[in-house]
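In structure tokens, one chain follows: the form predicted alone.
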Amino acid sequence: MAALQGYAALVTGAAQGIGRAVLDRFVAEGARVGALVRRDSDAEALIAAHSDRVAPVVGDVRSWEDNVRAVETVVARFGGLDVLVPNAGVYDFSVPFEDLTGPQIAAQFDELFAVNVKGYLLAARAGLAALRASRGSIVFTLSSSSFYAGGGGVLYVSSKHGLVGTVRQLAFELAPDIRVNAVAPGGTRTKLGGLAVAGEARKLDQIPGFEAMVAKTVPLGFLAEPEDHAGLYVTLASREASRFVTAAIIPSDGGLEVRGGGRRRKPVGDAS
């Protein structure tokens, strides 16, 4: 049977990137799946490929109102929620601190941190009934950013340490009713957005030797696509794979933890 069979499930920042892999994941373990996304163009592809298996929601992960709604056509289409997954995020693309002004961080903080921390806040509030009535599990989006240093600049680094925090104090103030985990996830191939540089918005993707330099900085010597993180949502998000876990956070990032510079590489086939 399918890990997800009969679960109903959210995901914020689902139009894309490791939003929309979860997403197609979830509902190929047969749950049933709302998403939360910027546009009608996102809203029509989701339906355009999954048909009446999601519920799409346009809208904005900062709202309050727009959470709610989230949640509540996920409880009215398919009968309650047990997965709730903020994933909405934006990038810095690593500005260096000194070449801020005070004036651009006071700006830049609050939009960054409003998407990335308070954005998961108040989807997870906007679920908390929902979620304890089906005794169902959040699984945030971290980042390899949450444990290291030099994944991205000052504000998006923040934003995603302070997340470990987020994890670990939902996990105590919300247990038993409600598990709280994280997929951790490093460099990838998605197309996520972030604060304008120079007064142009940009794409991760977009960022020049981004592919070469994460295949030569872990382990496991490649890139990851969207897919590659998707079943860490699966394990967690399933009571009958994860019921005794809680506050746990996944690394999914080539192995970061053991990189060692100047490792070298065993031909194919060097058993030496």
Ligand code: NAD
The other form holds:
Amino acid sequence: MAALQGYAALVTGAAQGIGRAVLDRFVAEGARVGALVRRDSDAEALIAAHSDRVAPVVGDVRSWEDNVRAVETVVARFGGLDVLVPNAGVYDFSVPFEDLTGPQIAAQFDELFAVNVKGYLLAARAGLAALRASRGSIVFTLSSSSFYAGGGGVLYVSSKHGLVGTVRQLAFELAPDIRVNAVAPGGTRTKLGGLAVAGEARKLDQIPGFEAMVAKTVPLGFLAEPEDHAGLYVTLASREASRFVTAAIIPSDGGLEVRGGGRRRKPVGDAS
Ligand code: NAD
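Mind sharing the form predicted in complex with this ligand? What's above is the form predicted alone.
The next block holds the full complex; its first chain is the one shown before.
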């Protein structure tokens, strides 16, 4: 039987990348899935792919009302909420700390943490009553940047490290009703975007040499595709597979732990 038959789920940032791969896999496993997406065209594309098995809501994860609307839509359409996947995120493109002015740090912190951290907290709070009613679970998207330096700049890495605390605190507070876990992907071929204040048009998959750099850094030797992580979300979401699992953060990063994080920076003045 499909692993998530009869489940109702909600994925934020599900229009593309890892969120879309999770949504597609959840549908393939029998779930019906709500999606919080940015644009009408994102919602139309999801309906074209999955018709009435998806319920997209156009909104912004930084908005409490939009998170509530997304949860209410899933409950109204699919009769409850079994799994919540807070996933929408933005990247800082590894700008060195010393290259940021004080005012830039102030502005970019507010923007990045509002999506990467506040967006996750608002989604979890909006889904709380429905998840408690179903004795469901939350599966956050974390990152190898939740554990290692060098996979982003200080703002991104701080935000993803902070989410380790989010997983642990919520797993502690919401037990035994709601299991709270996470998947921590490493470098993945997506169009992860940047901060509006720093030029929103940049995309992760356009960084020159990104694929080769990831392939060289991780023991398994390749850049992940979004689909490579999706099975772990299914496993953590499944009551059958993960009944005794909470506060777990599963790396899906090609083995970074036995290699360490990103590249070391050259000492100042080293022109080699
Ligand atoms: P992506 O850009 O393909 O997906 C991110 C989604 O979030 C997009 O659909 C975007 O529209 C949405 N989003 C951004 N801001 C939003 C907002 N304010 N409101 C609603 N939606 C918003 O990138 P991705 O790589 O699939 O990123 C998904 C998650 O995976 C992020 O949390 C990211 O930090 C994490 N991650 C990515 C990688 C990687 O190498 N790509 C590695 C580790 C973790």
